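Below, in C-alpha cells: the form predicted alone, a single chain.
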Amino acid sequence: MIELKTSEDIDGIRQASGILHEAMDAMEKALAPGITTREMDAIARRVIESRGATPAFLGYYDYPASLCISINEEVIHGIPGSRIIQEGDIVGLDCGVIYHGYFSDCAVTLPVGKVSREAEKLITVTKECLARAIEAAKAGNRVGDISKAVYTHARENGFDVVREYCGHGVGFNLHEDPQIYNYPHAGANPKLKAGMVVAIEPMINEGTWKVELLKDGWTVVTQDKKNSAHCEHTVALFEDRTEILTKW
C-alpha cells in the first residue's frame, strides 16, 4: 500500500535528508586513496549521530554498518571493513538517516583520482539516468515512466540495467511501496500522486545486467566483474513540482 505524506511529513523527511546531505558531503571530501571503507563508515556515523539522528542502515535486517560502500564491480550493499580504497577505483556510497521517525535514503558513485574513460562515462551516464528519472517523476505520470527513462538512457549509451534490485517508497520506513524498477516491467504500474515520497536509484552496469550475491549475504557484484555505478535521491512529489530532498 502506498502511503501519501502530508506537508508536515515531507518537512520531517526533508530534515532527515539535510542530515544525510551533511554525511554524504563529509564522506565525499574524505574519499581518497589510502582511506579504508571502515573509516568512511565511521565518518558517516559520526556526522549522523552528532545531529541527533540515527543511521537507517545500522541493524536493518542485521546489517552491521551505517554505510553501504561498493567498489568497482560491487553493485550495492558492500560492507565496510579493512579494504583500502585505491587510485582508479569507483566507489558507491549509499546511506540512510532516521530523524524524529522519518527516513531518508541517498547514494552516489564517485571516482577516486584518475579513473578509466569507460568508468568516467559510466558514472556520468548513471547520474544522467537519475536526472531523467526525476524529470519523469511527477504527479500524473506513472511509475513505469521512471523505469523507462532510466532504461532508455542507459541502453542508448551502451550500458545495461540491474534487474533484481530497484527503487522504492521511503519516509515512514526505509523501504515502502511502490517498487520502482529501472527497466520496463510487466508488474504493477501505479499512478504518481502528490504526497508520494520515493527513492529513485538507477544501478547501471558496464557489461551484463546479471549480478551475483557474495557469501557475506549482502554484497552484490556484477556477474562478469565489470564496473557498476549507483546513484539515488529521495524525492517528494507535489501537484506542481518534484523536489529533490537529498540534493547536495
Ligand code: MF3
Second form
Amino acid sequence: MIELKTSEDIDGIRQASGILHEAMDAMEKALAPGITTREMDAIARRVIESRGATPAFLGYYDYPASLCISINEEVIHGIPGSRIIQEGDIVGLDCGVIYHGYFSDCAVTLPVGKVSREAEKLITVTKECLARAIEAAKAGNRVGDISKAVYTHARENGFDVVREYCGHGVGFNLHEDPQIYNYPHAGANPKLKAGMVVAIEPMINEGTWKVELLKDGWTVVTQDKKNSAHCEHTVALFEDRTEILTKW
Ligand code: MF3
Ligand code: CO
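Give me the form predicted together with the named molecule now, not the form predicted alone.
Complete assembly follows, chain above in first position.
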C-alpha cells in the first residue's frame, strides 16, 4: 500500500534530508586516498547524531553501520571496516537519516583522484540516469516511466542495469511501497500522485547486470568484477512539480 504524505510530513522528511545532506557533504570533503571506510562511517554518524537525528541504517536488519560504502565492483551495501581508500577508486556512499520519525535516503558515487575514463563515464551516466528518472517522476506519470528513463539511458551508453535491487517509497519508514525498478518490469505499475515521496536509485554496471552476494551477507558485487555506480535521491511529488529533498 502506498502511503501518501501531507505537506507537514514532507516538511519533516525535508528536515531529515537536510541533515543527511550535511553528512554527505562532510563525507565528500573527507574522501581521499588513505582514509578508511570505517572513518567515513564515523563522520556520517557524528554529523547525524550531532543534529539530534538517528542513522537510519544502523541496526536495520542488524546492519552494523550508519553508512553503506561500496567501492569499484561493489554495487551496494558495502560494510565499513579497515579497508583503505585508494587513488583511482570509485566510492559509493549511501546513507539514511531518521529525524522526528521521518526517514530520508540518499547515495552518490564519487571518484577518488584520477580514475579511468570508463569509470568517469560510468559515474556521469549514472548521475544522468537519476536526473532523467527524476524528470519522469511526476504526478500523472507511472512508476514504469521512471524505470524506463533509467534503463534507456544506461543501455544507450553501453552500460547495464542491476535487476535484483530497486528504489522505493520512503518517509514513514526506510522502505515503503511502491518498489521502483530500474528496468522495465512486468506487474503492478502504479500511477504517481501528489503526496508520494520516493527514493530513486539507479545501480548501473560497466559490464554484466548480474550481481552476487559476498559471504559477509551484505556486500553486493558485480559477477564480472567490473565497476558499478549508484546514485539516489529522495524526492517529493506535488501536483505541479517534483522536489529533490536530498539535493546537495
Ligand atoms: N540504502 C539502502 C537503500 O537505498 C538501504 C540500506 S540497507 C541497510 O534502500 F541495511 F544498510 F540499511
Ligand atoms: Co534506498
